[in-house]
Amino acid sequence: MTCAGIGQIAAAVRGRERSAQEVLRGTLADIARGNGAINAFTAVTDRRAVAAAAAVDTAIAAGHDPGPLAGVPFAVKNLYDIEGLPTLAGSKIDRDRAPAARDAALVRRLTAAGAILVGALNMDEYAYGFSTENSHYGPTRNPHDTTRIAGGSSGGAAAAVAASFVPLTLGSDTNGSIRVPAALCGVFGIKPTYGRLSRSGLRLFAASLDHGGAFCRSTTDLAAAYDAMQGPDPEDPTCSERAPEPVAGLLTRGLDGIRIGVADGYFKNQGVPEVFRAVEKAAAALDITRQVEIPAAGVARAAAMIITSVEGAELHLADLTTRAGDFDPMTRARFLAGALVPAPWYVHAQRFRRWYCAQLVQLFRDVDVIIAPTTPYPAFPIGQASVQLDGQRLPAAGSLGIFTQPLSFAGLPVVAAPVAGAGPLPIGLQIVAAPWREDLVLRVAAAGEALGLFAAASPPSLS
């Protein structure tokens, strides 16, 4: 049952075909059996989960409604607060901090909807990376080939869904940290509009760029989870006061009235051929003929890197000056470099950002949705330092955000969708829309899934 989708599990539990406790036992057994090969989990909250599952079953037996996600197991990237656990954010330093006094807002919302938290997931330290090769807790391994990376920084979250340990996980995305691992692990991911979901209780990396989001194995599941997490939160000043706009009921509308374009120019270079073949496959399946040029995308990526490094360094400045040796060597140099960026660079980057966002608003007057590649290449072997791309030797992990950074820089909603049969390793596409149009990206993902274009990849058995 743990390989079933959110809707299937919740319907079975609510209909008393399976108890929440039975579903949970299967989930915990799957994690115990398979996590050693993948290293997705850094903590399993089994005692809490057992109590929560019993409470769901008791509510159903008493005739009460436990919520739309009744009995659905989920896990979260370990930068989300979990009551009673220190919020590691992939670090050694935060191990020493006091345990969280309560759950993060999105964890509370999923729990209120009946979902059952089963653990915390591995990540790049403080979310500063694209590979989840964590020096403190070990690398998370890709379920499709355990010699390869799962992507990052939400690598544990993507791998846990890809391995069918749980049907739902939460991650975060600053420059591509949901979309990159979703693509490399062959699952669906959503990075909503900046400010759409609460970040209360989430350990930030770069405050003006961070988003919370989710991973699932289908668009339907992604929409159900997203709907359960929506809503204003006075504890997060960046969270929009917009009322929830449910999307799950809109997925059957298909592509009617949606104008779709394929990203041109910058997004047709700097990648391996199979990535661009996946884009061509999507264009053919969805009958897309329009090409769209996203202005100054390369400059946007550079500006995003400046803002990321400065804001990240500022958040960790005290520890950088007193405990630099306790940082992961993979991230320490990046944070120190960010602390040395001249202030005018940051100001110019933010000034450019305002211009860039205005340009994209204009762009979405002509199209509703844009299709673009997610990563320039599939998952590479753990420990590989560089790649050869278009005649250049580039950092292997650092270059994974080539296509994701220009889009999160503007805070646009994006669904990362795995392309069926794209190659021996998973390859994903980004489905992008104007701010607050999560309904459109999810509708296009659902339509592509119905056509057989998008599908979660099935990894080899972990037994």
Second form
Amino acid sequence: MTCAGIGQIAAAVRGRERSAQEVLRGTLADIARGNGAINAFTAVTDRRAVAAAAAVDTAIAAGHDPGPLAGVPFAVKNLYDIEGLPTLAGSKIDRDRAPAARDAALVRRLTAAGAILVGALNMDEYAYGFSTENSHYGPTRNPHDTTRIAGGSSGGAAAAVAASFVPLTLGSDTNGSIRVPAALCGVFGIKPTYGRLSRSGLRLFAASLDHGGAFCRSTTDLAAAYDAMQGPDPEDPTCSERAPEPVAGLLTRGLDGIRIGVADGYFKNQGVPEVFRAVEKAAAALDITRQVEIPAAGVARAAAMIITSVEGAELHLADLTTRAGDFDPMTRARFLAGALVPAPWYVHAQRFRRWYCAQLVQLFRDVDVIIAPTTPYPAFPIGQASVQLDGQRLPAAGSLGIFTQPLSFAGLPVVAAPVAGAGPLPIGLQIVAAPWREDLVLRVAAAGEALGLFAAASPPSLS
Amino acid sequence: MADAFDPEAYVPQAAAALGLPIAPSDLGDVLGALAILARVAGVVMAFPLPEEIIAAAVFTAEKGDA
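Show the other one: the form predicted together with its partner chain, since we just had the form predicted on its own.
Full complex below, order starting with the chain above.
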């Protein structure tokens, strides 16, 4: 498997130690050999990739700089537009859509930096799920135990990085769809501040809450990819006009001056013991003694569920009305139910969001970074419908967002970091900061990585 | 309102009024999904908010957004 990181690959290609075409050949061979067991890819864009890699090599031979991600293979959740392919968003219905006329904005930014797109990745239908148990395209399997889920909805994106098919993938996160699969697959993920990265050319799910983001095996890779994707985009009205604020050069600054707390109350219930042990391990390693109570976190999760259901259903109302039977049985009833939600529930949820965000801004006057668990339990077997938690029987997939939903609801930047040696299956933590402080979450993640606290897990077959 | 919500009474009538067909084989799951949403809506609706708290969307006449 090609385990080299972004920095190593780009340095080797730019330094003419390896050609982009040689890197690509290895990547395509790894995917061909390994994807059958994992089912991460729904399309491999090999012809396009071969042409792009040749162009990078030609540019280097001519003395031009192809960019900081020269020759780095990457793949994207199949809700990102890829020129010439229909954007599936995990659905059967959208196979019939016209092929995308051009790449999504984030794909264009990565390729402009020299990266090579190699394919599209599996997901829950229309991003409405946390397990990537897709009935149309099959489940994505966790590289650490292929009988278990990879998490979702960006399950293919997390699994492709966990299996080291590629060093970088893009996902999207509405309620936890980057952070949950990152935790379950043992890789790093970043969900930046709402509005930081353009969503132009990304098939939306619930526009009030949708974020683009990335998966990698290290914080340096994550920062390099994130920096390449920042910047305003008038084609996405939610995309901030802030100029790029690069973070790659800040990662080694350590923890000096950063006030860190552990999320208390809500975030210390409804999980299995090993998840809370991972939080305690992080608190000890990072010397955290402060506890932080996020107010009304449970209400925030509830409000996120209402907003998601309504906005998701509205986007697909025409298809729900005329061809509901073509929806994945895993999503169909929830989409139909969302179409019937009384309007006051939605408006109150949106009004609550305003109140909640104001409370969190206050909270971040006293603390810079908050550590919280990512999921209440590690990956469960594919097909498992329910879990027993604190004496309650809960939906197995639906409850994976207990700890992620209250944070994305406020649009806060989060790095999902895998805790080294947390157990037989990967467990991750969320590192959270005030809006626009991606620099802080990445610094804390990098400091934890340097201490050996955080590390991408290696699947048994790869170690 | 959310606490008194009765999905079994509401769903068939609301779906018919909206012209949203629900297959008999899906009805049970839709009722279940809406019951979950009603339960969490009860949590949201019970949270008191001052009238001056408005949703965060910013509308401008020339662009339709901020």
